[in-house]
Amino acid sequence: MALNPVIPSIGWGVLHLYYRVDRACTDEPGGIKRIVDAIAALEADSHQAITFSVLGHKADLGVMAVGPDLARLQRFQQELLDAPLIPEYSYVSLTEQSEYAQTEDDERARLRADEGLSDEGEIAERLAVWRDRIEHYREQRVHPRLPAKAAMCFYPMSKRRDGADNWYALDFDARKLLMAGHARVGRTYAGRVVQLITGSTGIDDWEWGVTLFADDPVALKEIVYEMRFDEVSARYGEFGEFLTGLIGNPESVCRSVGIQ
C-alpha cells in the first residue's frame, strides 16, 4: 500500500540518487524499460526527473527527481530498485527561497547609491522591472524546471562553525551583506550555468545541496573556482564530495552504463 501524500508547506522535495550497475544482471532484458517506465510514471504525476551517466567511479548512473509529494518521490526510488541498480549514494533536500533574498527596499537603496538615481518616477519604473525579474527568480527557486543541459554537478555544503569563522555567530545584516557579494559572483554566470540551491538542514547530513547545470563543463569548473575566493566560501564554507554527470534521455543514459 502506498504512503499518503506528504506535501511540504513550502517548496518541493528533491532526491539525488546514485547507483552502481549490477553487472551480474546486465544481460537480463527489461532493465531499461523498468527505469524508463518509472520515470514516465513519475512525470505523469507532475514530478520531474533527469538521468545522467556519472563521470569517474563514484557511481555509474544518477537520477535527480523533483516534485511536490515526498511520498511519491519515495515510491519512485523504490521502483528504481526493480532495475539492475545497486544504491551507492543519495541526498535529500527541499527547494527553498534564500533568507538573504534582496528586498524592494534593498533594490531602491542600490539604485540610489550605485546608479545615482534620484528621480522617483525613474526609480518606480526600474522597481517595476525588478519586481517582475525577482518574482520569476523566486518561483524558479521554489518550483524549478530542471533545465535541458548537457552536464551537471552536485555537491553538499554547510557553513563553518569554527572559532572566529563561525557563520552563525554573525548577525543577520553581516550575513546578508556577505551573501549579496556571493550572489553577485553567481550572476556573472547567467546564461552559462543554472544553479539550484536546496535546503537540507535537519533532513540530511549537510545544510544545503548545490546542483549546477551547464552545456560546457568548463563553466562548472570556473564558477566553483571563482566563488571559492569569495569570503562566504573561503572563510565560511565546508564542502562534501562532488559528483559530475552527463545528462541524457533515460534510454541513452542506461545504454551508456551497460543496462539492457
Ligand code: 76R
The other form holds:
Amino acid sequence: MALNPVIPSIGWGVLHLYYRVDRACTDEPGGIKRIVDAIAALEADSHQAITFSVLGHKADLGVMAVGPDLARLQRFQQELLDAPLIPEYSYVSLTEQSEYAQTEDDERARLRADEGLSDEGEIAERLAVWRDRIEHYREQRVHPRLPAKAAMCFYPMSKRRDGADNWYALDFDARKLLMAGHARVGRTYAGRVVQLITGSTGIDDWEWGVTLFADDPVALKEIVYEMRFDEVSARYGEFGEFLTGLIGNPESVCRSVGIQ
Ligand code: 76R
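Form predicted in complex with this ligand, following the form predicted alone:
All chains and molecules follow, beginning with the one already shown.
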C-alpha cells in the first residue's frame, strides 16, 4: 500500500542512497531492469534521480533522488530494495532557500561601493540583469535540475556550536556578512562546480547535505580546499564523511558495479 503524498510547503525532498552490491545475487539477471524501471517510474512521476558508481570501498552504488513528494521518494527507496542491493548509508534533506540570500538592496549597495556606479539609469539596468539571474538561481536552489556532470561528491556538514565558536550565538548581520564572504569564494567556481546545499536540521544527523557536481574532479578538491580558508568553514564548519562518485546512466552504472 502506498502512503498518502507528503509535500513539503517549501522545496523538495532529497534522498542520497548508498548501497553495496549483494554479491550472492549478482548471477541472477534482472537486477538492472529493477533499478532502471524504478528510476523510470520515479521520473514519470515528475521526480529526478541520478546514479553513480562510488569510488573507494565506502559503497558500490549511489543514487540521489529529488522531488516534491516524500512518500513517492520513500516508495522509490523501497523499490530499490528488490534489486540485489544492500543499504550502506543514506542521507535525508530538503532543498531550501537560504536566509542569507542577497537582496536587491545588497546588490545596489555593492554596485555603488565595489563598482563605483552612481548613475541611477545604469544602476537600474544592472539591477534588471541581476534580478533575472537571481530568479533563475533561486529557482534552481529550491527546485533543482540535477546536472549531467561526470563526477560528484557528497558530504554532510554542520555549523559549530562550541564555546567562542558558536555560529548560532552570532547575530543575523554578523552571519550574513560572513556568508557574503563565503558566497564570494563560491562564485569564483561558477561554471566549474554546481553546488546543491540541502537542509537537514531536525531531519538527519547533520545540518546540511552538500552535493557538488563537476566534470573535472580537481574542481571538487579545489573548491572544498579553498573554502577551508574562509572563516565560515575554517572557524564554523564541521564535516561528516565524504563520498565521491562517477555519474552515468543507470544501466552503465549498474554494469560497472557488477549488477546484471
Ligand atoms: O543565496 C545564495 O545561494 C548565494 C550565496 C550562498 C549561500 C547563502 C552560497 C554560495 N552558499 C550559501 C549557503 Mn554555499 N557552499 C557550501 C559548501 O566545504 C565547505 O567548506 C562548505 C560546503 C560549498 C562547497 C558551497 C559552495 N553554503 C551555504 C550553506 C547554508 C548556510 C547557512 O544557512 O547557515 C552551507 C552549509 C553552504 C556550504 N556556496 C555558494 C558554494 C558556491 C559554489 C556558491 C556560489 C554560488 C553562485 O553564486 O553561483
